[in-house]
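Only one chain is included here, represented as structure tokens and corresponding to the form predicted on its own.
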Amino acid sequence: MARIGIDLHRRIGSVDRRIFGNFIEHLGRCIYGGIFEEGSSLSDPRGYRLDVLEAVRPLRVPVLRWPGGNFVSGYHWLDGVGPVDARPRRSELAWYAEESNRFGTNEFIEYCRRIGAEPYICVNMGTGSMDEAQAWVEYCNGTGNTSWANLRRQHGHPEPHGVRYWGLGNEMYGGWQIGSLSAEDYVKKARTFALVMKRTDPTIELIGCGHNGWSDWDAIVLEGLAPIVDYHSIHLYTGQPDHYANVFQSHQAERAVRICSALIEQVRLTQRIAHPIHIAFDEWNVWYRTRSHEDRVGGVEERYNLSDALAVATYLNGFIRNCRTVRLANFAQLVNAIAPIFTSATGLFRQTIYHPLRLYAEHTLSTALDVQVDGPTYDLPADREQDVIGRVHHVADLGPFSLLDASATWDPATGQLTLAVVNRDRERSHLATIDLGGATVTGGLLVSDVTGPDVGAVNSFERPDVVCVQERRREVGGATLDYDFPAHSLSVLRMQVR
């Protein structure tokens, strides 16, 4: 029998709810035909899809990143403001498409307000200029009698938008990025952008463009930008057709965080930087099926199975375990493009990955606890990790892996405790004793299980609930309790303790 040990006195730190952020990009049908579809019977008069809004709100998105992504390096924000019918239609070179510009800055801000999210804007450091970035900050946040603030007012927004988070470019290290740069040249350019943006609004928080957390790019950029940034970003996509490689690759995110955290600590020490620098894990997901050129042109509409949902839950457990450093994260993306919500002209369904995203956002509490798991393990042979996504994500050396992966969060004010356990075993359930370290359960156990017939199970328009959430209540009490975690499942257990 496995054992899961929880001690209310072993506290890792405070969980920042911004780790449940999301991301929308002008990619395929993420925006047009996703969150925004003018003329549809499912949309309101402004063009926002009401059924999508209803599906997004339970995800409780705290921060929404936009407009990219690769798209931003060729995007000029002035194309997307002012009278909609007067906006220019442009060639879109990042994703081999055309951009109507009918969804721009003010439409994005309105969408954030509708879902209760703070806006996070990434500026164009590819074809864009520092003057353009400065003007964007002033347009959004300016309060004075200046041309850019007045232009916003002319566009029907007398009050400033108050955009707090600004990203200094997207993946500028990559040859696929329009205007890509060496790390040294990026630092020089980013410092000029940051100067004018912060002088325009000193209250904004800047996110430096990181890579995977462990590269030379990360070290050079942190060394150069640490005095002026509040966050250093990490982007990571994992995924494999083999179930065990798929779910265990999510631990690569924790390796990235550990290495990047050490780089941050080193540069803060050597440069005597007083302000904190946190990690913004602002693109992450399982993505390996739709990475060809044809798939990218087609909008990277990945179809997710139960194995992918368990990998997503493992990512989230890792962010909770590393809550001292990871203070902001953005799942990529929200609708249709590698997304939890999939639409058609007549409706939508929730992909398998929707369920862990909703459950963690809904039930994660304020304080992360150090969970000890003793149970069956699995060794991942190195040859099972074929590099199908074009990037090396070998994690076999991190093993052996516990088949049960767990995180626990607690609210000291109310005594509520949430335990999230991913059983990555493809075939077997695992009975575990949950030891609360002297605390006792009062009032029973509320359980939400995400599972399906097998790890390859997918949802669809025809069968939207093959993988779903099964909720039940169980009467338990005392300082220990036994729970049988189903094979290939995520279980979120909520209880009152004292």
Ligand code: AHR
Second form
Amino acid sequence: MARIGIDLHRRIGSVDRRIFGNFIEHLGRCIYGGIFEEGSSLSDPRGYRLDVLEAVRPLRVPVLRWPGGNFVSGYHWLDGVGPVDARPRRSELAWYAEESNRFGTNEFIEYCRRIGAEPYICVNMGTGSMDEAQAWVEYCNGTGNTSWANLRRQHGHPEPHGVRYWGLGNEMYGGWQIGSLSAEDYVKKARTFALVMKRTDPTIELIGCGHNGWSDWDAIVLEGLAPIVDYHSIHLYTGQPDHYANVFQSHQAERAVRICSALIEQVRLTQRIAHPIHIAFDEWNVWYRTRSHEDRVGGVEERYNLSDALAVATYLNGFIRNCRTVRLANFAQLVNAIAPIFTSATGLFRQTIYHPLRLYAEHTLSTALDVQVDGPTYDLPADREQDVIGRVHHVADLGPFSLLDASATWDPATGQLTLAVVNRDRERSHLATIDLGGATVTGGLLVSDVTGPDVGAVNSFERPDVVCVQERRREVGGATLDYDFPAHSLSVLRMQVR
Ligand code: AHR
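Having seen the form predicted on its own, I'd like the form predicted together with the ligand now, please.
So here's everything in the complex, that chain up top.
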């Protein structure tokens, strides 16, 4: 029998709700045919797909990143503002496509308002100039009598958009990125961009372009940008067909955070940086199936199974455990392109990964607690590390892995407690005693389980609920409770404690 120990006095820190951020890129059908489809009977007169809006809202997205991604490094924002029919149609060289520019800055801001998210704009540091980035900040946030602020007013927005988060380029280290740079060259260029952007609006917060968190790039960029950035970004995509490698690879995010946190601490100490620098985990997901050149043309429409949903839940537990440094994260991406919501011209279904995203966004509370799990473990053989595209994540050395992975959050003001447990065991359920360390449960338990027939189970238009959430109430009380965590499942247990 496993034991899960929770102690209300062992607090890790406060959980920033911005870890439930998301991301939309001009990639395949994420925007056009996803969140925005002019002329569709499912859309409102402005072109926003109402069925998609309804599916997005329960994800309670606090911050939405846009417009890329790789796309941004060839994007000129001026192409996407003003009268829609006059906007230029351009070649789109990141994803071998064409860009109509019918969805641009003001459409994005409106979308954010509709879903209650704060906008996060990443600027073009590939083909884009420092002038252009400066003008974008001024167009969005300017209050003066300048041509850029006045252009926004002329476009029907008298009030500034107040965009707080600005990313200094996307994945500028990668050969696939338009205008990629060496770390040293990136630092020089990013400093020039940052200076004019910050002078235009000193209240904005800047996200420096990190890599995986542990590379030389991260060290050099942090060293060079620490005085001017508020966040350092990390991107990570994991996953492979072997279930255990798939779910345990999510722990790579925690290793990335640990190493990056140490780099940040070192730079802050040696440079005497007073302001905090947090991690913005601004792209993360399982993504390994649709990565060929052909998929890029088709728009990376990954289909997710139950194993992937458990991997996503494991990532979220890791962000909660590392809540002191991960203060912002953006799931990549929201609709169709490697996404929880999958549309057609006539409808949509929720992929397996939708359910953990929704449950954590709904039930995660303000204070993370340090959970102790004693139970069965699994050793991942190193020969299972290579995935179908030849990528190796080298996570075997992080094991042996607990088959039950847990996070707990608590709200001291209300006494509500949420325990999220992922049972990564492919075959077996595990009975565990949950020990509340002297606290007691009062008033029952709300249980939300996500599971399905097997780890390969997928949802589809024909069978949208093969993997779904089962909710039920259970009467319990006292200082401990027993729960049998079903094989290959996520269980979110919400309770009142005293
Ligand atoms: O999210 C898909 C792509 O992954 C993004 O465009 C890029 O930033 C990353 O390589």
